[in-house]
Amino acid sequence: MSDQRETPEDAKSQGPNPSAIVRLSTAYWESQTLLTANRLRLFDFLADSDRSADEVAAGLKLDPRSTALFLRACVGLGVLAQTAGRFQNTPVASVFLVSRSPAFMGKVIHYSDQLYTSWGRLEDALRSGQPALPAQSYLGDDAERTRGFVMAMHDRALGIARALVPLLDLSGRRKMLDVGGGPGTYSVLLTERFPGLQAEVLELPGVAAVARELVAAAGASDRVSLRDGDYHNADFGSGKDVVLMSGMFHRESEQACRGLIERAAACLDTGGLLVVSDVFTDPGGTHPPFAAMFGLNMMLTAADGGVHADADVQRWMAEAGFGELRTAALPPPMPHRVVMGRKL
């Protein structure tokens, strides 16, 4: 009998593989598979113990038969595993997925799922050239919402500031304006870690009111104040030593990003540093990949949202007056460059 193994050379000859395209028509179903169970809260039914299926669908109320088929899907996305009938959390899934770990990222999850309508209607996006999710329901028009955006953002910042603020040398400064802070989640850490250093935080009054909750919480009001205002028309003030602009520049045009850059050079002393932090794409916007959909993903939720290449926005700051000019990435897996420079 001979042997009918396809080998590489036959592959090739076969022309293009389909697998990728495939691949990208389904993928939906794994992130709402993540989306719904973190929504149930199933990681943390599972913390303590392994359940049977039986016994999930007890727990939180569930149809049996469908739920063993949701429970073994979990397991072939590496979230839970699977034991003589009874299904536990994975270690990764312990770590990131269980409320009461302080790597939770649940809140985030959660954030992504609320997007998933929105999602659904790229095509009505694109052709009218209007967000899919209006961001004033986010950013003060609904409360609830707002609260649960700025929650998942400090649960973001949290994780993102482990690696930004290790990069930052704010020794001797004093007066740092964090604009568009949203939860205040950076400047607690940073003046936490620089003593001396006083924040303000220009923000929109319905995220700013959440945001004092958790400044206080962090016991941080005495060095971290926050201001009501839009970042667009607000007065920066002036004698400033420091700049922060983290997460705000994929929501504006580049004629935006560029006056805010102008604003920022106003208001900052001469040697002052300006902090520009976000998902940036390499020249062009393709690559990498994240951070291109990221930009599609800001498309759906902001009139002017999109993504910028930190090349350009080294440029701007060049032109507007800045010196010293680097750019850093932060480590895998966070999509995040860091584009610093000094007022001359």
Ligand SMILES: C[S@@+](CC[C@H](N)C(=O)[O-])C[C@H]1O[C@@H](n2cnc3c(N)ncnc32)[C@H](O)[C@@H]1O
Second form
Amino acid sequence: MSDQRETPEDAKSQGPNPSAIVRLSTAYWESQTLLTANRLRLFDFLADSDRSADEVAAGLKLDPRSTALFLRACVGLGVLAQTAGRFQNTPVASVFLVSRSPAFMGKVIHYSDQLYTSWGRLEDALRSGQPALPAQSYLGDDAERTRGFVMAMHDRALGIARALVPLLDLSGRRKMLDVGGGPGTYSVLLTERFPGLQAEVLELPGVAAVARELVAAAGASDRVSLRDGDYHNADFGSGKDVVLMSGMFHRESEQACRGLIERAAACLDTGGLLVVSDVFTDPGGTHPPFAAMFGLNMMLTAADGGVHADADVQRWMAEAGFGELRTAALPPPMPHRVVMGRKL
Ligand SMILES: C[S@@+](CC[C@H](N)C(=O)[O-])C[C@H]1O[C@@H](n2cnc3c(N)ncnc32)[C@H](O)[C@@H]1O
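Okay, that's the form predicted alone, but what's the structure of the form predicted together with this ligand?
What follows is the whole complex; the chain from before opens it.
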């Protein structure tokens, strides 16, 4: 992701230079430009033909002068191109920012858009130790927001799955528990790839309701079931041969993660596989820079949110009775790492 960018530390090695500081202090201009373009569905409007700034302004009901400035800024960001005063999507925008494209990222970007105001409250969160956005709002309490969150997770998982699913050899395995499985996307794709595998997704009721629709729409209801429950106290059952914990350690404290690993061990048969996928840092918690920033994002949006180091997760798994431990990194731009181990 952003590992290549210059940091103030790099600048120091060439002598003091404020470029990185200037860059960091204005980086939100660029984020807000992309978020707004996505919200306005600008890329859909330009999907079939190039347009002048006045045409865009008229079509999207915007002010013409402001729109011209906005479109030129989008050209600078590389998401639009300008030829003879007319604007068009660049190839990257056509693939990832137009809603009819199978690789559309707009719902995930919309979720980032919703978090923009929470980031504006970073100082409050640092003082209070409380998230700026209560997690319940997008995990059930606010139905529309919850649906948006689940749909964003679904689209994101479809992209990540292209790298994650081939990493996992689940041949011959029969019963998978997908803890905090969100939209159930990985369960649907893994049970499709490994015939005979049945998955149970354990989820909070508001999220599970939307996930049920997605699983049914994928025609996978006969092999993926949804169970309403809180993974902190729900019964994990027994006789499982795979437990998937994807994207939920970043919501939980070390103590809670250790408890989840121990309960995974208890429900798995000997030889059963535990897969923990998430954004993780190197030991020390500062790198990759995206992962450290992700920790802040989670701090702002979940009571115990943060980021862990995959080396710590491996150690917790070893202490809970897992062996053959290994971590695989998904290819960039995916920041995820996948920790795997077998119950001894
Ligand atoms: C970032 S999402 C990951 C979803 C999915 N596993 C994936 O990787 O796409 C975290 C999920 O954990 C679920 N979750 C959070 N707290 C939970 C709890 N106490 N019990 C059950 N699920 C929970 C959320 O509803 C959300 O779907």
